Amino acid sequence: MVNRPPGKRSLAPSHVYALLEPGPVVLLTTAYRGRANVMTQSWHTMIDFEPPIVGCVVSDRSFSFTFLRASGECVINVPSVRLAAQVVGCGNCSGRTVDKFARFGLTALPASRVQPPLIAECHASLECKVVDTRLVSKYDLFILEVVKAWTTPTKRPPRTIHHLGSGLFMVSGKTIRLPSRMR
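The structure of the preceding chain alone is requested, in the form predicted together with another copy of the chain.
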């Protein structure tokens, strides 16, 4: 049994893919030696359903790379469009010189299985451990296992944001149902 962060609801591992597969911009938190950081990220993909495996590119020029490499842990937090200003702000500066939690008013909550914090304001948080580093040196590609997933109950489905490049973002639109036999 793990501690439930305030306001969060546990999500079954088999449902994690539905959060990342549509391609949202995410906020990735890391921690090392008692210091936490957060970066904006959108180069990620699901790799397996259960346990949920995720591939995630973290540039070796980023401060988060150092933390992720050293600690082997991160949390992938999914923000809605209401956090768009903070998401872009986190992408425009480096944790080397800024405490981004303080600057952007993001609330760190203790995770249950890893050291990096959840972000309270995000509607989903995936606690991850690095399970494969074979493609890190060449591609900055980390293979992560989601060891615990949380969501925040919301009245309406949150609108996610999707990076189109050069300051343009797509906001998730209407949902349609099609007779898919895909999972």
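Take the protein just shown as the form predicted together with another copy of the chain and give its structure as the form predicted on its own.
Next up is only this chain, free of partner chains and other molecules.
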């Protein structure tokens, strides 16, 4: 029997995700054979700085998985909180049956280095190429290299949304600056 540490309570393993969720919910665009798709995605993490390498989980049950696997390209689009309804809407339907750009009023812009489009309404767009698929069959984890990055200049950092599970989201807030040796 394990004793409970003072001041702590047990947490179900299914709730760990909400504690470690690494970053903002994004809109992942893919394209294959002239058709583009948008997928809401929140399982991603930075792996390296230069070149920027991102780990990205895309379920093999999703329509985007097929496009990403076949094309080896995607765009990670970072929306602000003002697109929260569209972000959730894109996550609640399938690109197999819905043109998400049309349904949710998203504007596709041509990318410079990959076929999938950027989303005009998003704060930032990262054009990516798949560089490693060794963990795809086991974990649906694609390793991506960001080959071109775009951002919309703003005076303040955008307020992004972060998924906590079960339809609960947190909105980024106050930014603070502390001494750091990181560039």
